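In structure tokens, one chain follows: the form predicted on its own.
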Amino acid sequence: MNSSIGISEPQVTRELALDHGLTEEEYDRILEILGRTPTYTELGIYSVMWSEHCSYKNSIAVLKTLPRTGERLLVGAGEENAGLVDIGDGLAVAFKIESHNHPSAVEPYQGAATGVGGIMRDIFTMGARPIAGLNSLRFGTLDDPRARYLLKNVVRGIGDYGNSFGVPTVGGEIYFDACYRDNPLVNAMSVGIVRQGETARAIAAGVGNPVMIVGSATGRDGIHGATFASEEISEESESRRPSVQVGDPFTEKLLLEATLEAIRTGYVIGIQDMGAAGLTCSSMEMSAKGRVGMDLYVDKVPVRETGMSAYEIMLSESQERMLLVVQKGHEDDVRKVFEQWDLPATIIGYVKNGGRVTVYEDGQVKADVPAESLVLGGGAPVYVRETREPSYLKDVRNPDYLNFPEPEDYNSVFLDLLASPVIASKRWVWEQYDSMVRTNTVSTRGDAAVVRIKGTSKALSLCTDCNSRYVYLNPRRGGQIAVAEAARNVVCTGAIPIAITNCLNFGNPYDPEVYWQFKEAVAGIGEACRAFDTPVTGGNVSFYNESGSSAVYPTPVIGMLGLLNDVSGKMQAGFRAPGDHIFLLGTNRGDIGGSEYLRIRTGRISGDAPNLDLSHERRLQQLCLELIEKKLIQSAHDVSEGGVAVALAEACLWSDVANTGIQSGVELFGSVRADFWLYGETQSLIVISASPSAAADVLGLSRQRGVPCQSIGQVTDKGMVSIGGKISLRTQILREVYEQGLASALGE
């Protein structure tokens, strides 16, 4: 029990307000709201949930210009938990990715650990079974020391948790750019399956029926961990070390068996995870949804430290907790589901009426608030802020880019490329997390993990993706090409793409020239989403992850899901079979704007994002989708950073035969520039393999469906990848520097 009689809370004030984060206007707005000076916890109430992290006041204006509803979605956008989709066969997608950047710089291991329970929550909370794991990652160059202290701790907090839980991590990417020396991008994604018509819901309602808390007890690690991501990374940052969560694997494994349990009894009426702003946000989100109140009882919340305040308890974000509204009568029947799984549930308030919640400690009143003035769509404040077009874009675009000469060695500028750590083999990363677990995975390797349902036939395939190089060259086409890239990842395994869920990264919103990023990047999302009908089903918005005066590049993750009607059906990236016929599906216009290859030649991110067309790219999709379902194809795999020739060698490295190589002849680059049809990194382009039975037929649809495709060579077993008659190296030696890139650059 908790025992804080006799704490003396400070006086509130303007001032104390402002060192709460709000602002003037806001706090004015909060004595409208209550008619007289907020109390102590009243007033951390509203600076946690009136931060960005939790009410979105500087994006949700925004965001609501994307599409947020289709055919598949059971839910709106943002409305519970996590998104949900209709797969067929009664069976629904949960599926989210949320960001843990801020608590991941100042404490990598924890930061990203939490990070991967606390989207896991979001899952099973809907009723939904987690059956896969997914990151984006970023951080500075490799050079520097900072920066492979933060990958090395992120990436074991990652695995260390995920193992734990027993979910598999399928797949996921990882960058490298200056930008994020100081502030890493952690983003997580989970996806859970869940029948249709046994989904719980975040919501609050039936006068009388009881409030519970369930799993860990709570401490102080978390305080203000909501207001902490809504500020800048600064060197003050070290000091916030007790916001950044703890988490215990083997107690969330215990919560989720539990959490299932009981949503099948049919008791719960209501359940939200503790994340952000824990308790408070819990209870004000429920409440208001429902158009209810609550009387909370903080006294009752078991703790695991003395003397914690109303406050405290309040704003607490520890880990491995739930709130609950359970049905009247039926509380020893949920009770005794979690003490089956040695887990607490304890009563700690009472649903009312008036839409009022209010916090009781000790027979004294600590905070008496209407939940709806709290609530994203509700109270909350919602801004547009102003936007200026960035002055850096006019010197980046400079045409002076494209001048500088041929490489006199390609063989050499193609190793540095697959041994750059943005384009070699991930292996030590991903050989850290178990990708194999509760045996649903069919492949990580390729442009997207395929993991399949039990019980049916249908698998999803699914991805992260982002360049955020091309956003900083050009926000609008930049956010398109993130969704059309994460569409074609999962077209080429053979999956449609159904939905996305996003993860928007950027710098502080009320720079003119972040929040026009930001807004620019966003109506290309949707532009493209409304391509290629993939709606969005919520997500997550990171403002302020800068440091200094330096912002990171905008980063607007998207996490895509496909799917696969038949596994059978699955296509693999690697090639096939001595003999196949390679070919390129598209036109390749040698873009290197933003590319790495322009990065290692001239030490600059520069020019233009690539050119993309939707309509193109949609057609290019469709046929290939169309190839593989015919079974024309053998192989299919996108073309990303490294342009084609990467692209050719990965399809070589990846095939099951043994020393797979390419013969590629001599007629490939027409009026493009050698280097930068090999190494350019233009979009709507995807290498495929067909047998020579095959390979008229295919050359026959692409002709029909108005899609070029180019015959560059063919599959050999001779050990050597011969390209363009410029690029000739043994396979072995383009896997040895490949599979060693970034272990070398970490020194391992």
The other form holds:
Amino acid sequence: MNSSIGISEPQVTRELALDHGLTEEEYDRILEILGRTPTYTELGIYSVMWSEHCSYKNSIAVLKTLPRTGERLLVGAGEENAGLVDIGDGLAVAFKIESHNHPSAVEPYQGAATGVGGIMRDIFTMGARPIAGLNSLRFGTLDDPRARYLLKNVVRGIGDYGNSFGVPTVGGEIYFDACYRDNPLVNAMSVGIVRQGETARAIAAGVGNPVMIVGSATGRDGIHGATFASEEISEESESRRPSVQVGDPFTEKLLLEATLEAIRTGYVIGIQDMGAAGLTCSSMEMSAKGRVGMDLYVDKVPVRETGMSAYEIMLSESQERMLLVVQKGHEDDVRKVFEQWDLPATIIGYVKNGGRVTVYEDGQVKADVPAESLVLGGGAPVYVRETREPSYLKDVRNPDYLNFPEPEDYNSVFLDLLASPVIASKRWVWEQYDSMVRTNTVSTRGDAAVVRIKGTSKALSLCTDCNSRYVYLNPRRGGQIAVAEAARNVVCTGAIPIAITNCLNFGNPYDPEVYWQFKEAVAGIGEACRAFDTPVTGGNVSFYNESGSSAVYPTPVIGMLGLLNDVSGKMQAGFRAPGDHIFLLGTNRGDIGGSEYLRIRTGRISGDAPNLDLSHERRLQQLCLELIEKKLIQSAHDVSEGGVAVALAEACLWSDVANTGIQSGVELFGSVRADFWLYGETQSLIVISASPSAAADVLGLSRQRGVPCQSIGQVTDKGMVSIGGKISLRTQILREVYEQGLASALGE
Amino acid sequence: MQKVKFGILVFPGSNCDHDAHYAVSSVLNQEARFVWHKESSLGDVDVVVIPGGFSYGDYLRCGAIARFSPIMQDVVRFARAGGPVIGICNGFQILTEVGLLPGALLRNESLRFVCKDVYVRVEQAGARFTSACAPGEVLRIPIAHGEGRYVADAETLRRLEGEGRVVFRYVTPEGEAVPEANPNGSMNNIAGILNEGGNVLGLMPHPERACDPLLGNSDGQKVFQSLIQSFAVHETVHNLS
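Counterpart to the form predicted on its own, namely the form predicted in complex with the partner chain:
Once more the chain from above appears, this time first in line as the rest of the complex follows.
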């Protein structure tokens, strides 16, 4: 075996294995599995497959505690490239969210672009046509030029890729906190539709069936991208720039059309996109799943550079490629489809018995490994790490954070809130995304985006959500809140929450405090998902989001899928008509821990996360859906960052009626401090409005369902926002501040 | 009345082809079929739609490669024979590249892609593509482009304006053609123009995205309805003669 190694390849030693990011124990296991020293190519294969990014070795044991079953789930979490959810009418939704944080930290434009490309491929490799993209972004504060640079280029990267690819970017979220300065988070989500029974699987089967590579030629870009994603950001990260892949949305568009057409021929046995760890990951996972092996001839792989070794070809993360197993005798039928779209489709190997993947180069064996030994759920290592409650928690929860006076001027602090980039309109960002292509986007304004499904009366309601400050202050409750708020968001559009995908962004799992955050947050997500009956269909874990000595806030982003059975029943967030009565559903306790208001007033992220009672939240959401279904309300808008005051302002600004304002009474606050009532971020609150004739019914139904419903005023067309005798500002002023906030912070 | 047959070109990278198809067939109840760019003949179509998207990725100048696709020869023949052609967004860019329309579309003044609703004023209500509109009517139609800044030399501009070939202009919701209403820096706020024969329209806004009332805006229907009506008129004349 060793005799077949090319003379230019390094000698494999224990030191080289450690350099590849493997541990001593992992290297020992490789020696045991193979019964010999691995070749250089094999070392590369094991190192990427056992990297955190591909193996989930430090997360899978914890992830398995999440609820992952439900009557709508057609494919369980982790079984295929994305979750698959039954939405009736013979249709299913494939959806998933994934991180591209590290590439975006060093090369924001390409990092973000290929993040979009990668997640789109995960969807169409299942035979589903992507119909919407979302993204969840975190950057440092915008007074920092690095943060501005990263934001501008990440947004351009997402836009250029998604716009050209022709899938609308319909929603998402953006937050700014200093902890993300060097390690931004770029999470991309894709949602696709497929007819049940027409899905494709990521499996190899049928001895003798050819293995085809289709799409772009293979280059040296992205080698060890998966390994790079599995270490912290440091000063050396800049030298990792070549680990970042380069995106080509045009080729991806061709690949999309060709792939869907090829799957429809019925001759595609299995197909998997090449993302992290490229040809290695796709061939090993497909083989392991089918309990077969493959002979692969890397010299057949179309390359875009000369002199590429087996090691490089196996590890390349060049984008816009797919691996197919095709029914023998129908190679030409499949090839013809790809050629119609000017894409090469090349046979590079064959399925064989025995479970080993053998890699040949010029007739020489370069690697010969049991596929099962490499994959998650097979021989990949599984670790449960040590945990320790973080020491910072005591400090941040010290109740002295409440010791600051009421504001002298409620109006000016309100304008400060509306101008804060965390709260202000993200128009500057989303106008750079094509949100309308394919003419399915019913609404992007509000708590969640609504996308109709042509040929049915249905629509999907989609959002991403995570307030990482809450998770930092209380990981378990913060995890619960992320799910609860995402569910509340889709509920406010009239949709039933049906399933989630998650992207868990954390620091170094070998740090016991980070691992404690991780375990707690996942536990919280699990509890909330059980409460709302929204199983986890899959997602992604991104560890090592650190720079210097500090980790980012624990950021478990939830991607929520909601279903509207009848799109005509969609609810809007903006007020609809002057004279309508405004109500607040839920109990406003004035929780200000972790709020943007607290940060503005004290400069601190402190306190405990807002309270959350899952059964109360569930009742609130069911009431809201019932009010919508019975056509008793005109608008519904979730209360989140900036509190009730900001929610009321947004409902005015999002109204289709000019000069919409509100007039409320002065007896709003009860025993709660006025600023905490107005600007606190109490959970389980929804601002609704109802026509005067329906107001009594709204109150009555709320009482019956045991959910407090506070009357807080009326919608006007006077162009003034007057709340509780504390705030009195012209709607037009609010609009200017809210619309300009982000652009001003960017210096535009 | 017979259905009008729309032929919608598909280049590699077209991504508004399905939107145009859906608008004319499902919303406006006409016939529509896709025409693959490698075909040499349009076949039996009444109208050619060159849809939006990123033909060939638009890595070179937008539309610069698409104009060499085999189908474009037949499109030029069809247009020269008076057949109606409508180029939307990337389609407008392709029409200028192939020489059916004058001028060029450059990078937006902001240097950013922009997707939003804009307002355009109908400058020529008598044209084949606007006969269903009132003179000076303001339509709300979305744009979605990175390179939509219309430019032309002074002589061309003078002719376009003088001959009434500027058919749509970016305006405020109230109908004022002021700089604030111009989303990309186009000369004279130009959003759409006609060829000399009045049978070829290029425009940056996407009327096909503003057809289905479910999406909250059906102003774009007027462009297609004008065209469809123009066939009804032809038919009537034909039947009378």
